[in-house]
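So this first bit is one chain, no partners, the form predicted alone, shown in structure tokens.
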Amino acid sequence: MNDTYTHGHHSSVLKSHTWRTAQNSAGYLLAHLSPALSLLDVGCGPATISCDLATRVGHVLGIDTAEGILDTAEATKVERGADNVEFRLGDVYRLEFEDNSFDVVHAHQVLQHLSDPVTALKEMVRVAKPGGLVAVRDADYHAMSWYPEPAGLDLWMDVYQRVARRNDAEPDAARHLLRWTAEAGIERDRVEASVGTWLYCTEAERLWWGALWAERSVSSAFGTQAREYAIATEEDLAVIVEGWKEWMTDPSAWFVVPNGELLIRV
């Protein structure tokens, strides 16, 4: 497969990204892990989420698609001195291990992505010990709910969603998870499902989530692929930037990131 990635890995976007944890990202898996377990965190990006695992098992490998976030992924690593991890190029369709040689195989917004996320989930079971567990956890944009709602925040989402889509992605991916393992042959009774959230409403969170995405509408690769598309001008953009100062201003404004989780016994 050839996926085109929508977020892309500009600054503005990696700001979202190194805020992640394994607390406030991977909540749903952690009473499961254990310091004998090996890990394979698939689409692990910068790696914030890859170390604090670590942390928690014994081994830690992390995979990527592009080459350059694992530079990123290794100064990670540096940083928190996590000496079990270690970061390749790897694809989700075809993992380069073999059967069964993974206890726990983790993917944090990755299945949101691809063209073929059924596929991806076959993979990652594949690849997982009889007894383990495969973990995704994935946003659902549609879900999501803020307030106060100027225009631009609207026009935000239903960009994004002709970005997305127009990637051959599903941004909506959470609601369809029972699906897509259902597809993978994989039995109802060994799935646990449950949904987490994000929630910024504090004025430093605000003004950092606001920021960032009235950065990333006109900087990262959502913003340059909705030019090339054809789906927003730069006008639209500007009206886009404008909701989210507008919105990230207000001392009352909130935003709610709805993810669901799903524990794979395998």
Ligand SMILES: C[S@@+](CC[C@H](N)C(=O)[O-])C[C@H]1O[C@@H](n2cnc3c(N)ncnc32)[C@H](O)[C@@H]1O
Contents of the next structure:
Amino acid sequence: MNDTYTHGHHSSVLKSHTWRTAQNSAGYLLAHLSPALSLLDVGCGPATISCDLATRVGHVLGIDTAEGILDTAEATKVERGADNVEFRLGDVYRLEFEDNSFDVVHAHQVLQHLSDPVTALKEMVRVAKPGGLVAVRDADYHAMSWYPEPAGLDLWMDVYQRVARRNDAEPDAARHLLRWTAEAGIERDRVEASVGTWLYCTEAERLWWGALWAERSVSSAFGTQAREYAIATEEDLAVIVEGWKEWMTDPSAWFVVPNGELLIRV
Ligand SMILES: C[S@@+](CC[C@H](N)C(=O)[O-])C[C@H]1O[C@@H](n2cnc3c(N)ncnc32)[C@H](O)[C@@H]1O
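Can you return the structure of this protein in the form predicted in complex with the ligand rather than the form predicted alone?
Up next: the whole complex, starting with the chain shown before.
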């Protein structure tokens, strides 16, 4: 599989991803963790979640297809003193592990970027131990909501949807999670579904979220792909940047990201 990762790992993207913690991004999983467990974190990225999860289990292995981000993951590990975490290159479509290898197999905001999330789910279930858990969580872009509503943010959503779909990915992944598990042959009664939200509305949150998306829209892989695919012109991207700046300067600004969450009992 030669998928194109819509976000890339530009510093503006990492400003968002490194904000993530086990508490704000994997709360639905935490009650199931204990020190005796091993956990595979698929698509670990900069690994702030992986290192946080490592404080709750015995061992974490983080894998990612992007070699460069594993240096950032290592830096996160050193900064946190997370001695029970390791990282290696790895592809969810071809996990290099025996069947029944991990107690918990976790993937946060990964399935939405894949052209074949069903094969990915089958692989994750394969390497999880009987009695163990597969935990996945993905956003639903079309279900995001915000105030104020500058034209640039509607354009941002339209361009994001088209770029992600051009990459054969599913930006509204949350609403497809149960269908994907069914197509992977996972019985419905083994799956517990929930929704967890991120809300950005404090002064610090709106300045951080607005500024990083203004920068991402022109400087990250998303902006580059939008231009390359002829989905957005420079003028369109400038409208998007202005939209984010307008949104972030309103003291009443509000932005909600809904995330679908599945716990699959193996
Ligand atoms: C949106 S980031 C999420 C990172 C991290 N889980 C988090 O939430 O902070 C998605 C990550 O999945 C990785 N990825 C994409 N395709 C992958 C694949 N086939 N196998 C493993 N990782 C993959 C990307 O390189 C990227 O680091």
